[in-house]
Amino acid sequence: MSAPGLNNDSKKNKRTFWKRNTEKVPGSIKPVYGAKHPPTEAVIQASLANTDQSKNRNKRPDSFADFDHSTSDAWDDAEDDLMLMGTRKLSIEETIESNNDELHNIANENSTNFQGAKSKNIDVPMSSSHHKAFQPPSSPVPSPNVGSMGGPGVGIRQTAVIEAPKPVTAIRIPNIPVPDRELSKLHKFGQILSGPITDLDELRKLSWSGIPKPVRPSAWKILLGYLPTNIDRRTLTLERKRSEYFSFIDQYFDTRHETIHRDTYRQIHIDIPRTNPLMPLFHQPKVHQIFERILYIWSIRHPASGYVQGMNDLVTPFFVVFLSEYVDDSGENLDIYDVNKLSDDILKCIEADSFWCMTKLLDGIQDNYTFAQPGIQLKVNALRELVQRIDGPLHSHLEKHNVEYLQFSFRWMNNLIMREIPLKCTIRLWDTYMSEGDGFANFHLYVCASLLVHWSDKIRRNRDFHSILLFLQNLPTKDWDNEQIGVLVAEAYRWKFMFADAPNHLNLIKK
C-alpha cells in the first residue's frame, strides 16, 4: 500500500497537468478554417492576441512553440494576408488594380537592378527573357471560371487567354454529284448535320423522305444513335466503339472452332456465300471475312438468339453505304468495287461501324430472332388481320386456295424483305425506317401490306396454289427504284395512319 503523501502528490500533479494543457486535450473540438469559410477579421485579431500572449508564457526551451515562433519566413508572412484577404471581398477590378501595380513594381525593380550592374562594369547575362519589354497586360482578359469572390491567384487566372478548342466533325462526305433536284435537299441535312448539335426531329422529317447519297453514311449514324447528336463528341465516340469492337475480335473470334461454337461459325461460313450472290462486290474474300467476323462477334454477345439465317442480309445495306463513305469517284460501280484498293485501316473502319449499326438494328427486333421466333409470329398474325381489312377480295382468294401467310410472309419478316428488291432499294427503304421510331419493328409491318396489296391484282389472276406461292416468292421487282419504293412507303404511311392508333379496327368479330 502507498503512502497518502504519495497518493496527494500524485492526484496534485494530475489536476496541475490537466490545468495547463487545457487547451491540448486529445478530441476536444476547435473550429477549423478553410478556403469556404475564412476566420472573420474578429476571430483572427483575437488568434494574434493570443499568440502574443504565449510568447511571452515560460515554456520548455525545447518546446516546438518556441522553435517556431523564433523562426520567421515569407510564408509565414503570407499566411497572415491571405487569413485577412479571405476576409474581405475583393472585386475583380481591386484585384487586377493590385496585380497591376505588383507587376509594375518588379519591372522598375529589376530595371533599377539592371542600370546599377551595368554602371558597374558587371557583365549581365543577356537571356532571351531580356529581350522582351516586361509590361504589364493592358487589358486583362476576364476568365469565364472566376466569380464575384476575390482570393489568391485571380487576378493571375484574369490575365490567362482561355481559347475554347475547335470543334472536330466526324462527319465525312464523299465527293459525290447529286442531281439537281436534290442540291436544295442536300444543303439542308449540311445544315442540320453541321451544326453543334443535331436536331433528331428535324433530322428525321428530313430523312423520311430519302437521303442523299453523299451523307447517308453520317445520318444513319445518327438516326440509330450510333453517334452522338453533339458534333463534339462524334469523334472520339468513333473511336472508342471501334476499339471496342476489335477488342471483341480479340476476345472471342478465337473461340470460333469451339465445340461450342463450332456450328454456329460452320453455318455463318456457309451463308455467306449466299449473301446477294448476283453482287461480285460480297464474292471477294476480304468481304467474306469481314462478314464472319461481324455475324460471330455478334452472335457470341448475344447468346439468347444467336445467328439465325437471314442476319447474313442485313450487313450488306450497313457495309455498302459506308464503303460509299470513301469512294469518291462517282464512276466506280460499288456492285463490282474491288476493296483491295481501300487500305486495312479504311476497311477496319467500314467493319466496326457496320457491326455497331447492325447491332442497333437487331436491338429493336431480336425477338424476330430468339426461339420459336415470337417477333415474326405475330407480326404475321398481324399482316393477315391489317390485309383482311384492306383489301377483302384478296384475303379471300388466299384462303380459297390455302395459301397461308406464313408460307410466303417469313421471309418478308425475317429479312424485312430484302430478297423482295433490289439492295439499291433496301437502301432508300431504310432511309425511311431510321426516320421512323419503329420503323423496323413496326412500320415494317404496313410495308409489307402495301407490297402484298400493290400486286393484288396479279395474285388474284393466279388460279391455284402453286401458281400464287411461286409469284409471292419471286415478286417481279428488279427493276425498281426509289420512285416505286417512294409510293409503296406512301401507302404505308395511309394504311399506319389509319389502324395502328386504332388496334380494334383490326380485331374482326366474326358472326
The other form holds:
Amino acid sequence: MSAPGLNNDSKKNKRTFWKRNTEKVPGSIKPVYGAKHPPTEAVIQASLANTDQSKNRNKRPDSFADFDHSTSDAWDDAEDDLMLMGTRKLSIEETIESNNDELHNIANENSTNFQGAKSKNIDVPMSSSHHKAFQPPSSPVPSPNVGSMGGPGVGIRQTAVIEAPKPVTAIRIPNIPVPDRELSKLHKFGQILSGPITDLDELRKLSWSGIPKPVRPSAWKILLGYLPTNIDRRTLTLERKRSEYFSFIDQYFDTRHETIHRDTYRQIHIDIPRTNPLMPLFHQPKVHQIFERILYIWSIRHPASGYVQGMNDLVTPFFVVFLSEYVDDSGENLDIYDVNKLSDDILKCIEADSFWCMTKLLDGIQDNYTFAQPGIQLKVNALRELVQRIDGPLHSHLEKHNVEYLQFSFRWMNNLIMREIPLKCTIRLWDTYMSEGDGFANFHLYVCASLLVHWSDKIRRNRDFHSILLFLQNLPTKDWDNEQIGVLVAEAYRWKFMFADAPNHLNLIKK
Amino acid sequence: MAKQYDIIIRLLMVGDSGVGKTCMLCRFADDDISSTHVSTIGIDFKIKTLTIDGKKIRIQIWDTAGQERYETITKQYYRRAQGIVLVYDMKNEESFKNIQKWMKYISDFAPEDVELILVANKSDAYNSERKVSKEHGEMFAKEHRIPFYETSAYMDMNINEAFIMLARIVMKRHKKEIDKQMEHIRLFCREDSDAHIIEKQGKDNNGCCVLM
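Given the form predicted alone above, I would also like to look at the protein as it appears in the form predicted in complex with the partner chain.
Every component of the complex follows; first up is the chain already shown.
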C-alpha cells in the first residue's frame, strides 16, 4: 500500500501538511476517500467520533474539520458517512443555498446526458422509474428505507420486536445537511456512470463511503464486474447475460427432483421461507420461486460447494437493490412491496441480475463454503489474532471466560454479518466491500474485528461465559443505520491500514 | 451477583435440517417460537435455569445446524456434551432414517457416558402428513435403550418434559459429582455468595461447577 503508515512521525507530518495548506489552492492536491487513498485523518476523526461524538464537536480550532471546511471543493469528491459523524459543520443557510444551486445543476444535467445514458443501458421499459431516479430526492435523507425491520438474524435476536418502519425523514433535517452532499455525490456518480468509459478507480473511491440509492443498482453491477465499464457494451452485455441465465434455467431447473440433486433442492426449499422472515417482501410466492431458481442454478453450477445455508441471505441485498431500480419508492415501502405490480419481464431482469451479481460475490469467497469451510476457519483464526493485537483486554476477557471465537464469529463469516445488522445496513456495507478489491473476503475480516471491538466495553461488563456468548449472539444493533456502518468501516479501514502489511500479522490469511 | 445456579449441565441438539431443533429450543428456553423461523448457521447457544430436586440447574444447550456442510464445525461440540437430543421430523421419513447417521457421529465423537433421548417433533401434524409412526420411533428408542418423546414445539407439547427428562438422566449419571458439588457449595458458599467462588475449580469447564 502506498499510503503512509500511522506511526507518530508520519501522522505529525501529515497534520503539518494539512496546516500549511489551509488556504484553498486551485488545482491543489485533492485528497479523496477510497480504498487506495485512505482518509487517514478522517478515519482518525471518525474513530474519535466513535468513542466520543460530543467531544468531537467541540474540537480544537486547527482540527481536520476546519481544514475540511475551508477546502470543501477538494472534499466534495467524497461523501460521507465519515462526515455525517459531526466532523463538519454547515449552517442551514449554506445548505439551502447550495442545495438550490445543485438542484438547478442536476436538473439541467439530468435532462441531458445522464438520462440518455440510463435509458441506453437498461433494456426494459422503465418509463417513470428512471425518470424519478434522477429527480432530486424528495426525502431529505435518501438512504434506503429498506430493511428497517432488521436483518435475517433478528428472528433470533432477543431484543428484536416487529416495528413499523421508523420515520426516516423530518426529524434530522435541521441538523444534518444531507441533501447537499447527497445531491453533489449523486451528481458525481451521474457523471462517472454516464461517461463513455466508467473509471473504475474513481467509481470505487466514490462508492467507498456509500452509494446514493438511485445509482446503486448501476454502480453495484459495474463494481462487481457484471456490467462492463464501457457504456456502449452495457446493453448488449445485459441482454446476453440475462438470456444466458434463463437458458440455464431451461437446461437445469428440471433436474431438481433427480436423486442426486434432491437434497440440494430440498435444503433450498426449506430455507427460503426462513429468509428474512420479518420482511413480507421476501414472502410472496413469486419471490420464493425467484430465490429458488437463483440458488438452485448457482448450486448445481458450483458443485465444489453447492448450496450452503446462509447463501439465501446473500441474495436479499441484490434483490432489494435491483428491485428499487424499477419501483418508485417515494410512495412505496419496499419491505412490503407487492411484486405482482411489476411485469414478468421486469421480474426476470431483477432475477437474472441478482443471480449474476451473487455469483460474482461468491466467486470471491467460495472457500467459505467448500468442504470443511476452510475459508471460514482461517478467517476466524485471523480474527482472533487481530483482536488480540488491537484490543488485548477484550481478547483476554474472552479467553478468561473460555469464549471461543468460533462460537460467535462463525456466523459472522458465513453470513457476512448479515444476521447481525439490519438489511439496509448490509446494503450500505456492501457499497464499501464492492469498492475494496476483495472486500467480501478480506476487508470483511477487519469489519468483524471492528464490530467486536465496538462492543468491547459491554462485553467486558459481562462476567461469565453465558452472558458474554448470549450478548455476542444477539448484538443490540436493531436500530443501526448507515451512520454506524460508516463508523464501522472507518475503524475497519484503520485496522487494515495498520495491520494488513505488517509482516508478522495475519499470515493465516495470506497462506 | 447472587448465586444463580448450583450446577451446569451441557446438552446438544442434533438432527436433520428443518426438523425443528431451534424451535424446540426456543420453546423450552424462551417459551416463544414466533420469531425463530431462521436457519441456524453453524452453532447456536441458549441457556435455561431450572430447579430439579431442589437443585438449581443451569442447562446449557448447543443447537447445531443440520446441514451436512456444517458437520466439521458441529462435530467439535459433541466431545463435551453430557446429553444429546436426537430430533427427527415425523413428517419426514428421511430425517428418521438419518437418526442412524447421527447415532454414528455420537458414537464417534461424543463421550462414552453421554445420555441420549430421541424426539419426534411436529406432533401437531395431521395424520395424513405423518410419515413415521409412533411405534417405529418407540421401537428404535427401545432398541437403543433411550427415552422417546413425540413433541410439538408449535403447540408446546412435551417439550419441557423431554428436556427435563434428559436433564434428569444426565444428573443421575453424574450423581456422585453432583453430590460432591452440592456438599462443596453447602460448606464453602453462603446462600448469597458469588458463583465465581466455585468458578475457580477449573479452566477446562467453562468456569463453573460443571459436571465432568
